[in-house]
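Next up is one chain by itself, shown in structure tokens, the form predicted on its own.
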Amino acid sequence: MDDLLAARSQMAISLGFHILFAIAGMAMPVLMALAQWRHLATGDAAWRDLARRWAKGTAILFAVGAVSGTVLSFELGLLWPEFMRHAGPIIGMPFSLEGVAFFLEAIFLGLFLYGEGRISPRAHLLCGVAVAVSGTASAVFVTAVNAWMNEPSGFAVVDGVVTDIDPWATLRSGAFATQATHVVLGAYAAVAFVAMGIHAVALRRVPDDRMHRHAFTLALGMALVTTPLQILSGDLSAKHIAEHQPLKLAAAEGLFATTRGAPIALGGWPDAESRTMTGAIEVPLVLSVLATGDPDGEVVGLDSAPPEMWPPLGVVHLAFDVMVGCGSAMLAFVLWGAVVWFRSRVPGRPAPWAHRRLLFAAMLASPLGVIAIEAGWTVTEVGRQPWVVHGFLRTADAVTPMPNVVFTLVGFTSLFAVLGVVVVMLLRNLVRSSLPRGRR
């Protein structure tokens, strides 16, 4: 393995990771807050026992994602020094609100976990909140880093020497504004579909639990607003990046050349030396609507760039399949779920945590926002390629010139695992601690 290969595994591996509890810190405290509120507001336990789980589950996920995303800013540096040097000027302001919105997360989570029953209920919700706005805070000012890496703007570049720096145009870059969206409504509504799978699994057990009754039913609820606005702002994202990014909508697609009324490739493989698409299925004119709102629209093709411009094709592809598919299953298992939501109210018709069929579908939907959100992150990352920064640094001129770079990789994927271990552990004993004695 070249060092090149070595380094891009090693930064997907630990964006990989990172990225689960990235999302974790965004969605989870605002579970959090609202089954606080819901107990001030009933007096009912059960929401203060749920708002309590919550709350640790949110502490172990956010221990380990500052770990994993200290060995990130760690491995900016070790593995990607150029793109240091030109960017770093540039992407030094977000990073820096980002660190803020990490100190302010952390201070309100320690308030949150040890100042029941020593600040005022009210105040102990604010904490709540508080987490909550800063752990998205945080994701937005980072997504910012990576929008403006996709559509860079705010500089100069006079004799190879980087000037006129603006250090605010991260966050006015074009793409920061549905790539922000997109993230953070991507991360509540994994995160719903994972509660509600945890929350599905016990009330098969303990169909009487109040706790997880009240658990799923807020999940659900978070999943019916959050996954149909996700959908709508992956259209908007798909028609700025087939605007500024035509090569990587071009290879997501299997498009080889430059087409009026294009349809979309469902599956297949696309062969590069051929430029045909094998084995797929093609819904004709979606595609041309997908990126410009037109059925006859032009959508850019592989072919307005050399071969060797050109995204890795087949797991650009492969992965926005995957992202597509799961996001339509995710939207389907909503609306079902709305249907189920509005006839509960009909006297005699279950309520939906008692829906048995629905709990299963729940447990089985449960990975497919997490499996999505990694897909389209790397849609996002390798579809950007040869460039680290679009148009400007390839990213093989922003790798380490140090030798060896496999050695890190498997040190630092080691680290991840173990990690991965633990937190698998910490999180199965506190859901085991959530049922009776003997169901556990």
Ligand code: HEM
Contents of the next structure:
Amino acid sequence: MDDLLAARSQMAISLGFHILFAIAGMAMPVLMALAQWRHLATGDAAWRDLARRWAKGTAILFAVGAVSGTVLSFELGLLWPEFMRHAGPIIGMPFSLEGVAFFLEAIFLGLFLYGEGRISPRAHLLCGVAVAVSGTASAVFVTAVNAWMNEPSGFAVVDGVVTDIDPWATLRSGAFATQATHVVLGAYAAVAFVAMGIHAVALRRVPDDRMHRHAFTLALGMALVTTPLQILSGDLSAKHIAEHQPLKLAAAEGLFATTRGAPIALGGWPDAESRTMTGAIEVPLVLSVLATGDPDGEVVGLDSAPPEMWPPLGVVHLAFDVMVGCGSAMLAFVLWGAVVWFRSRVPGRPAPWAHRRLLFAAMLASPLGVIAIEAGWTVTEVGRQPWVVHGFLRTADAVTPMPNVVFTLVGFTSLFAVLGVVVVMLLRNLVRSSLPRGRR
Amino acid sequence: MTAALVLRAVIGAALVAYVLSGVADFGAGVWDLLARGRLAERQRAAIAHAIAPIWEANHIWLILVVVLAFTGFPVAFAVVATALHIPIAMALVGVVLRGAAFTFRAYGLQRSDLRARWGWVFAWSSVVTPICLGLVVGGMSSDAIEVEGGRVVSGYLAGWTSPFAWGVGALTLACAALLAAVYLAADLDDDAELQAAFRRRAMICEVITGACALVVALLAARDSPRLWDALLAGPWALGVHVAAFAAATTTLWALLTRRFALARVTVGLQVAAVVVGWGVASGDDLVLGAVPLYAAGVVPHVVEPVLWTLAASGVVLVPALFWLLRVFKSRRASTDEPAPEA
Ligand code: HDD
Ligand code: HEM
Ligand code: HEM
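For comparison with the form predicted on its own, would you give the structure of this protein in the form predicted in complex with the named molecule?
Every component of the complex follows; first up is the chain already shown.
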């Protein structure tokens, strides 16, 4: 394996791993704080048990998020020293802010975990809210870095040296607003789906457990709110990249020729040699609508640039289809969930947590959001190739000169694999310990 | 250059904060590993108790050092990340294993034999990581890394493989163990037997740390003459040596006379003096003899807003941190209730 490929793979695996914990760090505190709020509002002890249990899960995930994040902050330098040499001063501000947000999150999580009974219930609840806010802020700040890599601005290059740096450049990047919205909503939706799935499993074993009922309902509520918004924000992201990173969208859609009234290609595989899509189902005009809001709008195709400037087509297209596919399935699920919920007001109709088919579907649907997130990042990152900083620095020029990167790739990958397995085991134990003996 | 000076001071302060908190946490892991005999389980419990609520936050100082370094000194940062790739990667593996293992053990919900295995991972990674961090620092000061036209030309083994760097590794480990032993002794007011055990360990460590420091200085004379000269005759050298020595002897005396609160302060001063001494001896080079910090010129209008932003965030951070510490203290004082079991 050549060193560039090894470095790219290592970065991708580390980020793909970290993002799992990052989304939990953003969304779990929201669920946890909401449950605690319901407890204070209703006095129902089941809500309190739920808040504690979720807080405990959050603590485990938070720790792994923190260590994998620590690894990443070094990996940027270890794997991409040339990137840091040029971009370091520019991305310093958002990463500093991220550090502050993370620190606050850690402090308030500590207070939430250990403070109950020692601080007033109101203050305790507010600590939960502070965890949620700072967790989300953390993600927004790092996303600013990524947005800037996609749409760099706020500096000048004179004789190969970066000057005239605007320290706030990342937060002013054009892609920031759409990307941050899409990332945050996506995290909420994905975590809501996972939580729904886990508690659906529990409810199928112990249908009368109040805590799991509350959990399922709350997670369903969060999914109901965030999933449709997430799809709207995906539409805005698509419109944005159609304008500013047209090659990324063209690769995502396998659109070789600049076209008016462009069709959307579902499935299929792009062939760069013959410049055609094989085996795709084409739905007329949809891409133009998605990208420009006008059925007759012009969508820039790959032919606008020479092939060596194209990102890897197959991966980007596949990833985009996977994301959109997952998003559509999630939308279908929440619509059904909404119907079940609405109908449950009619006497004799089951509540969502008692609807066995809905529970079964929730189990099946639980990984969809996480898959969509991994796929979405693949679109963003692979779709930016061959650039690490769009239009300024190529990935191949940013990589470390160190040979044998494949060794660290193998090392860190195995490390993350072990951690992943253990986290899953622990969370399973956490859930199992809530089920009565004999039904585990 | 004022922005650059302030930046260096802030990085230095963050580094000291990391050593006094995060590195001391590694030391606690060392004592976990060395816990033997009748008191072993109680010692482990005391250690876990001391680390539990804020350990995740302690790494923040290291992150802050890294972020400020690449913001202010991107060129030097790129060189360090390239030349010392291997020991940095090793330290990272340790950080990951240690943090994860500690959490898994604490929140594990597992059978006790599995928990014990995580305890083992936690303890060993606590020993290895400070050594690796020391190798990185030693490598930077080794005078063996060479750079031409901004590119590292001395390979990926230069510096950190020297006996000098390994001496720094040992010194870092000794400092970690020393800090942890003093903190634990100071914390264990309610358990005289354990307190005595950690007091004895702290005194032994103080002697070992002194010996390591001496060895490192002698190895520097051989391996890194530039550092040696700076240690001997640099502008602040004498003051720093005197401060470190005075703090160390005071710590020993305080331990002997059971003045634990004082020992906690002076041991901090002692280790801080070592860190500051290293910083001052390195002068304007991040990688000794190879990369001046200001290679690319520090850009004040980039560095200043970052520093101001961090300072402003203190308005929220400092009270929050104090609140956490107070709630946590009251928890220890009142009951010894375990973390909320769901
Ligand atoms: C729950 C997760 C989820 C779901 C259901 C969707 N996405 Fe997404 N998508 C993400 C999670 C995500 C993400 C992982 O969060 C990304 C990666 C980077 C980013 O900004 O968001 C992303 C990126 C991303 C990008 C690239 C943005 C860029 O590179 O700047 C586009 C164009 C879309 N998405 C469009 C969509 C559309 C049209 C969807 C409609 C179904 C959709 N996404 C559903
Ligand atoms: C703020 C967030 C992020 C930053 C700063 C960032 C930075 C980087 C950098 C520097 C590279 C290497 C250069 C390159 O290949 O372009 C990279 C590659 C990559 N990243 Fe990201 N990344 C971020 C988020 C993510 C996330 C969350 C994921 C995955 C879930 C991800 C997936 C990837 C992949 C798949 C690659 C390899 C692309 C390729 O080389 O083909 N990234 N990223
Ligand atoms: C190159 C990319 C990234 C780097 C260098 C990075 C760095 C870090 C670091 C160092 C931490 C530990 C906290 C600290 O000590 O400051 C952390 C945690 C976190 N990161 Fe990342 N991160 C990256 C990508 C992302 C992305 C893409 C997201 C989200 C979209 C994200 C969201 C978070 C969150 C929410 C936490 C808090 C920990 C938790 O709640 O589990 N990070 N990150």
